[in-house]
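Consider the single chain below, provided in structure tokens and representing the form predicted on its own.
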Amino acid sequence: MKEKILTLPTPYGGNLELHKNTWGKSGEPLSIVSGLQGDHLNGLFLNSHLTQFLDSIVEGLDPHYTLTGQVQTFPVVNVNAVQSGTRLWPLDGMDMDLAFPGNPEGETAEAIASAILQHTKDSFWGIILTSAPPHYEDAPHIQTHKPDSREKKMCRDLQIETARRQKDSPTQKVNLFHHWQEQEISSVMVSAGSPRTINPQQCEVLFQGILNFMKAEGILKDHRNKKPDNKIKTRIYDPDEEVLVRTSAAGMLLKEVKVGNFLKKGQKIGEVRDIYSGKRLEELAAPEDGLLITLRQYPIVYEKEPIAILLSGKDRWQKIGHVFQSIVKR
């Protein structure tokens, strides 16, 4: 059911309206939020896919599933930014995810943030759909902060192979994810793709992950009782297991790999060429074995520009080895 949760007047006579979709019986819902940034279109597409799927179940058009819990989705949070086709709404330049907890009597971004928080505060679970920062692409993965046992279970239930624990940041206290954590809502973010693009294949990975989660948590019942052929084990990488690859020359980046690939140490990632002469200035290679989780998409790069992030377990295995050696010495 589509429900209007906020109406704000605009200078042009029409109203800005914020909506949510709700399915299932009342209770502590699963809340799924997308469109905090106007250019994160993968999240909007995925949310529309979920809407179509849940509508078909509630309307009795899909005999395989029954909705046994409650789900609510917020497909487009930063409505103005989406309408203008930009990451931020140009009129206020406010990042919607830096406006929380918001203020019902405040400016547009603050009023929207307040409405989202008010309508999700009773949630048991929360999922934020996001994408890579501008100029980059993410492979589908989960993002957490300091996962407790419930959030680790969320990661396992989603059955998405990779999860990243985020570093502490000064902006955390003003984003939605932090406030969900403060209210003890079990929550994660899932990221895939690049801003301003839709990648259906990446969205399908996240869609299947959310279905896995809803079935595991008893929100959705699959009458076929079909067990997955190969249950995916999620690995959570710590910040010190991230390897940043930077350029040493400025020019045009030509990539030779794709996000989601596992790279071997020394494998070529791409090269930087001079824009005017076409001369190769630098060849970029993986500094160690690792999963390519983020890759630069915009090809014009400056000196010392980050172009890739690899997830490597090298540090973890070194720590385990040191512990083992210390035990043997005793």
Second form
Amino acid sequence: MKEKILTLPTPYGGNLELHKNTWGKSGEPLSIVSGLQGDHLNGLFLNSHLTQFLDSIVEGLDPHYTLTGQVQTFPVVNVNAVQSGTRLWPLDGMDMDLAFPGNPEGETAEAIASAILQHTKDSFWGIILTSAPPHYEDAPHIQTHKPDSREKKMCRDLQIETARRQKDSPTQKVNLFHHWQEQEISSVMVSAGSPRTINPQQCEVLFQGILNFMKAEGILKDHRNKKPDNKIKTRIYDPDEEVLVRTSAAGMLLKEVKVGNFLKKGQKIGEVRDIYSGKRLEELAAPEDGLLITLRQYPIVYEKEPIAILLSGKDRWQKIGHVFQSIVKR
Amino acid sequence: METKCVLSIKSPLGPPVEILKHVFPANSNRPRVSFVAGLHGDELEGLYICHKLLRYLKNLEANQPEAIQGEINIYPAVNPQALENSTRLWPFFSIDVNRTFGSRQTDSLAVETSQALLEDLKSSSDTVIDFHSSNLQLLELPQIRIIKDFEKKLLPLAKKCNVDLIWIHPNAEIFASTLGFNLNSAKIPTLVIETGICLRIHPEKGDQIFNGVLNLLNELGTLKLTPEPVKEPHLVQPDQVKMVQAHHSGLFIKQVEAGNFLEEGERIGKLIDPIEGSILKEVVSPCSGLLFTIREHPLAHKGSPLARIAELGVQ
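Next, give the form predicted in complex with its partner chain, keeping in mind that what was shown is the form predicted on its own.
Below: every chain and molecule of the assembly, starting with the one above.
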């Protein structure tokens, strides 16, 4: 069911409308939010895909599934930015995800934030669909902050291979994710791809993950009773297991790897060339073994810019090795 | 005066992006004061004040060097790319640099830059002044906003700055990522002076603050001079600030100017419907007091701020 949850008149006569879709019986729902940034289009695509899928179930067109819980989706939060084709709404230049908890009587961004929080406050689970920051691409993965046992279970049930624990940020307290956590809504963010693009393959990974999650939590019943061939185990990486690869030259980046690749230490990631002469200024290589989770997409780079983030288990294994050695010595 | 480079980043097309600071060395061990302008690239009023300060201090250094008792650092353009593009945000990534301070994440150039600036300011300042203008929408009278937690330390300094108004307000989560909050948390008293509107310079207001800044430098002992007298600012507590918001979406036609004293019920402006030709609302002042914020950008959505009035009758 598509429902209008906020209508704001605009100065030139039209209305800004915020919608949610709801399926299933009443109860503590799973809320899925996308379009906090106007250029995060993978989330919009994924939510539309979910809408089609859930519609077909409740309309009885898909004999394999029954919806046993409640799901609500909020496909487009930053309506003005999506309509403008930009990350932020040009009129206020505000990052929508810095507007929470919002204010129903406040400016447009605050009123939208307040409506989203109001309509998700009774959720049991929350998932925010996001993409990499501007000019980067993410391999599909889960993002958490300080996951408790319920959120670790969410990660396991999503069966997406990789999860990253985020560092503290001074702006986190005005994010939707933080406010969900404050309200004890079990929540994660899932990220894939680049802003301004849709990558159906990456979205499919996340779609299957959300399906896995809904089945595991009893929101969705699969009548085929088919056990998964290989249950994917999710590994949660800590911030100190992330390795940033930075440029020391500025110019044009030509990359030779793809997000999601596992790189060996010394493997070439790409090179920076001088824009005028075409000469190679720098070769960038993986400083250690690791999963390439984020890669620079836009080729023009400044000095000192991160162009890749690798997830490496090295620190963890070093720590475990250290503890093991000290036990052996004792 | 010595010019130092706080941070230099090679750019793809050759010339580096640099954050510069001008250092006027001290003749004794008096407090070091730093001035920062241009964190938002479309806020130019602070650049004008820094320009005036640089001219004044260069002249002082040449003719009366003993007057400079404490080191003075001027960072006139700390977000060079945004300034070049006249945009509030770091243009390459649409990042508000004044929302990146105190971050432990180092996965963007904007955060690297803000960390370098913060560390440099911490290492070379006993007091900091961070100049800002308002956004595209609102025009502000010269004012200093102080978070309640820092009132005790900052209020005596703020009173010296020749501003029209000092607004004490409660803390909010969003401040945690600003330069001012992070310096004050590091026990370096930092005043955030806000004046005017972005993309414009109001020289008379800049001159007013310039005089205030000289007065502050004198009071701190950083400069030894005879400053011009400064005005006593209005001290405003949170419950004295009345915000007028748009109850309709339309175009706001202002009928008063910032700095006017308004009576309760006095007209501030009107909201009009540009398509249908109707007047949506006559906007009036909810109280008697000083109009210190007024909407300059006519396009107003429901909930947009139109004006702020400091209710002075109850002071």
